[in-house]
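Only one chain is shown below, in structure tokens, and it's the form predicted alone.
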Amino acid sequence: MNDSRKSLGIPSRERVLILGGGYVGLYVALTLRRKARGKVDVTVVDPRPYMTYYPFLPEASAGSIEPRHAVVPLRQELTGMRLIQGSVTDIDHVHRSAGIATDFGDDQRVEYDQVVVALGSIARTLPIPGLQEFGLGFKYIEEAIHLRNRVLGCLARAASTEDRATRQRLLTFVFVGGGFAGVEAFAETEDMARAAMRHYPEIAPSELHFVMVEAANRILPEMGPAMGRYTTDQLRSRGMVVHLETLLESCVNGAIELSNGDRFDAATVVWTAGVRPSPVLRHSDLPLGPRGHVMCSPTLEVTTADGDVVPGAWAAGDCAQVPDLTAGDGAYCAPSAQHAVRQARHLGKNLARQLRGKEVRPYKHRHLGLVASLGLHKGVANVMGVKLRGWPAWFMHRTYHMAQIPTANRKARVILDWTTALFFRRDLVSMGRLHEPRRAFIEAAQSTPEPPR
């Protein structure tokens, strides 16, 4: 295509295909629009029409933020670019093309000159009996909304039954995984459930059971042993159960079996035990590392096992194995939002520099710190070596993520949500039937009498 444009005397524009519309995909596209305007034709592919800001999922689930405000609509922000709502099926970099499957069953191939692999990650599950059929994920906004409706729905049903075993099952919530996602979801959801209890006088506060299962010997390992112990103590002081060095062995139909011998029933199991690179990468000819990540150089260019750059291929974020130049030889960047956003901006700048014939630069970033929310006005933080707990850490958490969420539109909407929460209690309405939108209509149709003959 570029050759035909040149033959007609039309300036050549590089075809850049961005696979994935998450942190990396959005920020690379926005950076290219600023740094390479007029030099590129950008196409973004993602099955969802929005980018999810993952750190706000717990607050969206707990009702502190309107769920729509935790996502950024791609078409609204990426004006002037082509967007394809579909899933990547394969990458044939030798022939510079990628296969796309849309929701309508339409398969197509998209050709490119430069590809940015930003496919991210999916939940890393294990072959645990019952997990696939009974477990809930917590990686996308629809899962956060479903968890919120699930918890509030369980409270309503428990208040309406006098069967003790059924009540105990409905009021038991199990979270597997003690990383950032798991701890924040665990703490925020419990905080919401406790706040909702004032509307359910039929339920005693002691009947509410929140259980965390973590295979390691501490939670929040990225924050160090001291902050992990503090967080565990804080959660336990709220009556929450934290099982360390424990595995979930089975959850068939909610019958929970733990490796420490505990057996009980639960109506909700939330899986947050890690992530793995997108399985689509296995259907590509790009070099992969031992854990299935795309291998990259510090400049975010894809490389072979020998370190040779693969021309026209770039990658960043959770699906990429990027050397961490601040941690010495053999270290790689952790799969975090902080790295993903900065890598994306750096990748966009490097790609623009390459198109201008300039030298690309290596990515090097030392973590400024880590923050985690443990519910309203509660949190932990380790910022530039300074450890914060309680309200100061919670405030730091909100301040940091307010600065990081993209677009002024979303920043303003989230600030409005938080400001409103200062004067009004959080929204505790369950809309569980959102997941069955045709149920009432079907019931009405089934109850319609037969017409007289």
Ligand SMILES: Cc1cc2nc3c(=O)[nH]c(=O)nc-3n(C[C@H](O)[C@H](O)[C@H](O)COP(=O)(O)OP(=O)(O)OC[C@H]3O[C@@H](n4cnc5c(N)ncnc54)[C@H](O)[C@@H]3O)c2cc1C
Second form
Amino acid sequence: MNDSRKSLGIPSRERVLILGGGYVGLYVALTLRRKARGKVDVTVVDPRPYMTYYPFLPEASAGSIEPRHAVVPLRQELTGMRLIQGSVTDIDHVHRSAGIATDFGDDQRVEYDQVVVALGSIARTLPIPGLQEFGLGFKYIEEAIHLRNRVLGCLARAASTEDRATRQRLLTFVFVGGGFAGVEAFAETEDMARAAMRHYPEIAPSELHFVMVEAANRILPEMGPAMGRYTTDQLRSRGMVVHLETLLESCVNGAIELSNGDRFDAATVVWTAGVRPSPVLRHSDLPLGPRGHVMCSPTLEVTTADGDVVPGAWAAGDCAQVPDLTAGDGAYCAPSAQHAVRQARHLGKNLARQLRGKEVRPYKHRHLGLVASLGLHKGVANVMGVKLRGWPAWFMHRTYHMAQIPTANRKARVILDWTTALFFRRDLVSMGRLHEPRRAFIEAAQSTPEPPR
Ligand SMILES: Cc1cc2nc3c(=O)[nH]c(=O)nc-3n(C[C@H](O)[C@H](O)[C@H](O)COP(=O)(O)OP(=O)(O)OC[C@H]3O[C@@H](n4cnc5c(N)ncnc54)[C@H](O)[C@@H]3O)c2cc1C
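Same protein, the form predicted in complex with this ligand this time rather than the form predicted alone?
Expanding to the full complex; the earlier chain stays at the top.
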């Protein structure tokens, strides 16, 4: 495409292919639109036509936010750019092309001059018996919606049976992994279930069991020991069970076996025990680090193990191993939205600078800390050494994420959701039948028509 433009005397534009339209993909594209206008043709590839604002997944699951408002539609935001709805299958950087399997059944190869690898991460699972068949992930909006419908569905089914063992199983929810995503999902879901119990007089509050299983000796390691201890106490004071230094050993058909000897049945197991870089990277000729990340220099250019820059390849976010210049030699930036957004903007600026023949600059950002919501009006925060608990932390969580969610459109919709919930309480409607949309129609088609009179 570049050659044909040149032969017509049109200044050639650099073809930039962005793999992944999440935090990094979206912000790189937006930055290039501002900083390299007229110099680049941008294509973004993602199987999902939206960017997910992950910190709102627990609230979307808990009914405080309409799930659609926790995602940002890419086509609406990336006007003037090409969006391919499909999955990258391989990267052949030597020949500057990537294979894409579109969602609509046709495969294609897309050529590029510059590639931005922004494929993020997937759940880091372990070969635990029953996990693959029975466990739920908590990384995507569909999983958040499913969890909400499942929890409310379990309450409804438990309320309709007198069988003790069945009730106990339906009302037991196990979360594995106590990082901030897991703790938020655990606490928000329990808060929603507890609020929903008001409408289920058939169930005693003591029948609801929320169990967290964490391999380390504390939860929320990102917030430091004091906040981890506070959060554990807070959750236990709500009647939730937190097992530390404990492993899930088996969950075949919901029969839970823990390394501390506990055995019980649960209808729901949610796996939130960390992430690993996108496995697609293994189908690329880009150099990977020991844990499967693309290796980067501080300028966010891809590098070999010897530190040589691979021309035309950039990476950032969860799939990249980016040196943390604030933490000394050998340290890498942790996978977080805070780094992903800043790295993406930095990468976009560096790419634009390089196209103008200017020097690229190193990325340096000291992590500011974290805020986590533990349910309505409950939270915990450790930001730049300032530790907050309870309502102030929860308020900070809301204001911080309101400022961070991309686009005025999404900000307005989320504020409306929160305001409506303030006056009318959170929405507790269960839409379990969403997962079987053809059921009613099939039943109608199968029912015997009445004979004509
Ligand atoms: C529940 C949850 C809560 C979180 N809360 C916080 C928080 O409060 N604070 C914080 O700092 N961080 C938080 N994080 C972490 C943060 O969201 C991530 O670090 C951040 O999203 C990383 O950005 P990314 O662009 O690298 O990956 P992503 O945003 O995940 O983007 C990757 C994109 O690549 C796409 N993709 C995947 N495979 C392919 C393929 N084969 N082809 C094409 N596209 C593909 C995906 O669909 C996705 O859109 C949370 C994460 C989760 C799961």
